[in-house]
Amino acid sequence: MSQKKPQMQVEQKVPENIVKKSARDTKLREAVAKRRTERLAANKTRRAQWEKTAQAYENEYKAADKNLVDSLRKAKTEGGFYVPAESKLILVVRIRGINTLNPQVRQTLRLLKLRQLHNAAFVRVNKATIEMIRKVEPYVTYGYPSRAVIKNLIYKRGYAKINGQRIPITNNNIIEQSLGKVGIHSIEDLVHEIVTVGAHFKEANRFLWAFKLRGPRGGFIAKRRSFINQGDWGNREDLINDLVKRMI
């Protein structure tokens, strides 16, 4: 009988490239692990630091109103009148359109961002812009926003102003991709520095898209007359918030 010859065993080697390969796919897996632990730890870091950010703001807010409640009350006790601090900030909707427009004030129209019907922008007060609205006003209504109503608008209407696009404003990471330079790193910080009209005023109302309203619920009265004639265009001082809350 013939006998078996033992079989070798042969050692099977993985393949030079298959072991690089897996050796840079675990090591590409560990780095992405490791920037996705590092970037969730960072935005825990800035929402906590968002959120003090908007407490502070809402204590300031806070104890504004109760200041000017304890000067009101303390005016009346004496027998005398406060009369609070001017407004720094007018807010401006355009209420009609193209029809016999003079180019004069479509361009004044274009540098106050009312490009459209029912479009509407802040604008700081001076000198130069109680010019601008007055070349204007038969085509606008003015007045000077709450600090509510402009919160309203920047988060329900807010849009940013990004390489010429309108992009809405979905996170805070746009705010502070564009304002961050200037100290302005989320939304609370935007209506704050829109609401005290402060240093970075221009750059953060440059970094707003005008703002496009909807025809007011329940329309106008009359357009071609002016707000002190029981119509709609000039100024309604505070009464601008009403008209606001219905164009929301």
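In this text, rigid core is short for the largest set of C-alphas that superpose within 1.5 Å between two forms. These numbers come from a predicted model, not from an experiment. Residue numbers count along the first chain shown, from 1. What changes on going to the form predicted together with its partner chain:
Core-aligned CA deviation for Q230 between the two forms: less than 2 Å.
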Second form
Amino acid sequence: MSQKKPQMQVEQKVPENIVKKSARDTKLREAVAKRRTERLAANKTRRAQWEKTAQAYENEYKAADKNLVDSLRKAKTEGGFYVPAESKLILVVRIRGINTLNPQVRQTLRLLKLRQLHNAAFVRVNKATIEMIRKVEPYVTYGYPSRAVIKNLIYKRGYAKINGQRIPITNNNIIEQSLGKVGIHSIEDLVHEIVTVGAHFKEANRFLWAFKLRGPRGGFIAKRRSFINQGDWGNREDLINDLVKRMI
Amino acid sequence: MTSVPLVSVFSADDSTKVTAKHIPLPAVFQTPIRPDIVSFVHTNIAKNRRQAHAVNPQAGMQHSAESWGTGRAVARIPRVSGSGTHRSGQAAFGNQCRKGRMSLPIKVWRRWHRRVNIKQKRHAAATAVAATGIVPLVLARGHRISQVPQIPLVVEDKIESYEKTTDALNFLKRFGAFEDVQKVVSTKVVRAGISKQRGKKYRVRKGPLVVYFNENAKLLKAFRNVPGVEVVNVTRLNLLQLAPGGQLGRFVIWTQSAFAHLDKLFGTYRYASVLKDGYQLLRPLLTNPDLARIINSNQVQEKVQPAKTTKVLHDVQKKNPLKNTKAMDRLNPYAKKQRAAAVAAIKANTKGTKKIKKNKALKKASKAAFNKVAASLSDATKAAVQEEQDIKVKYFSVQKGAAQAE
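Having seen the form predicted on its own, can you show the form predicted together with its partner chain?
Whole complex next, starting from this chain.
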């Protein structure tokens, strides 16, 4: 009775499911780490690519500007005229609300993505679209946007249509996923496509949701009149840029 | 062969002694617990003991009341005919009227009873029996069973021959069931409400349920005066007793023969019931309810995909890249270089601008002019100017000193 009881030999046995779970967790963690390193490496190459293309576009734009200036100068010295090509791109801004609209006008505005007041959208210039815009002329103002305005619109007010949802363009993955297959990988690619109305303008423009602009700081002149008649609606050619800068 | 849970049969005289060591548990106790079936069946079957009652059909209508119609500045409700009493001219008949009949008076032909499908009733009974064998359920129902040696409690048939209540009481005490009886006794309260004047004075809890088999058993008389205890033959198990209030887990004391009879009554999973024609015990939805084990099994884990991201595109807040440099660099890595180039260009441009040169020249010229004027001043003015300068210096140094002192 006075003897001490021998110490029980307890083997440190780990329950089977804990062993399994830890093995599984290690495997998952390794997979995640591997994916991460791969992703980071891929991102690095992609970013380098974006930078390269952006630089190429900058040079292209500079060259285009220089070309224009040189052509004008040359024409002047020769005593002739240089008429630059008509713009292939139009920026349309809706300036009328939704009440009391002719159904055809309503439908055409809808087709131009202008469902709301102060919505803006890019439109390619061809016979079909010219006719459409003519139909809705009293309800919109439009003109030929400058490169800077296009860039600012897409950067500041650029939203994408993905799965029918309006998604902000916060990184180039969003563009890559939708437009990668047509060769537009970054936001600069997108801007370039719109500016130059390239081969995939359709996809690029469809990707963009209508720009929701604010009302112009300083106001309109008179929405009831056409621009030609000291008003606002209709074609105002290059002066659309001044208006949109006040609306961005 | 799967293992079958086993149960011991206890001796009636000595709770520590076991007369039959390992009896297999009847299959009823393995049925899935279906509180939904039990509560449905219970709510309906509980209505079957009701007695018809009704309101007197003539109540409130024993007048020759008639409406006075319009044009008399009173409501159009029927009014009591006659005169000579307060009651005449008062409103009658309507449910809204004082002394009027109630709206929709209760009729005796109200549907008091409910029929329930036999299969549902049988499933409910089986589930209720199964629940009596589950300790947490019995505890949750509120029975005091901490001293009971085994749940389900099976005792030899000797108790069926008890005639004296003292025998019954001692038996309950021996098996730790008396605590439950004490609970019943101590919690007997006068009922709140009018029903106490209608024959339901006390609210009494339910105690143990004793289930016997042999019809000639005398234990009914022995146990029936013990508060809370109910006695029932196993062939007449009642859901209202097995799951009082629709709540599963009555504390049941089985006699050995009653316990053995359960297999014939309810059948097993291999054989349909003998006594309930064509009845087969309910089968569980899951044969293995251990979800943790299933989820962590190899078969499931092999197929498991990594967790999908719940990050949604539209929940990212948009930052204006034209103002936010980080947002800009994320979108256009070339922007950094462009900014740097712009800054460098400004610097390069401003280094030798005409404007700066002009400013420098102006400064030089004005200083020369001032010195010229200063030189041509008289000595007196010079002294005055000097004095002013000294005061200024002193003033500013005092200020400085005061500031330093603070």
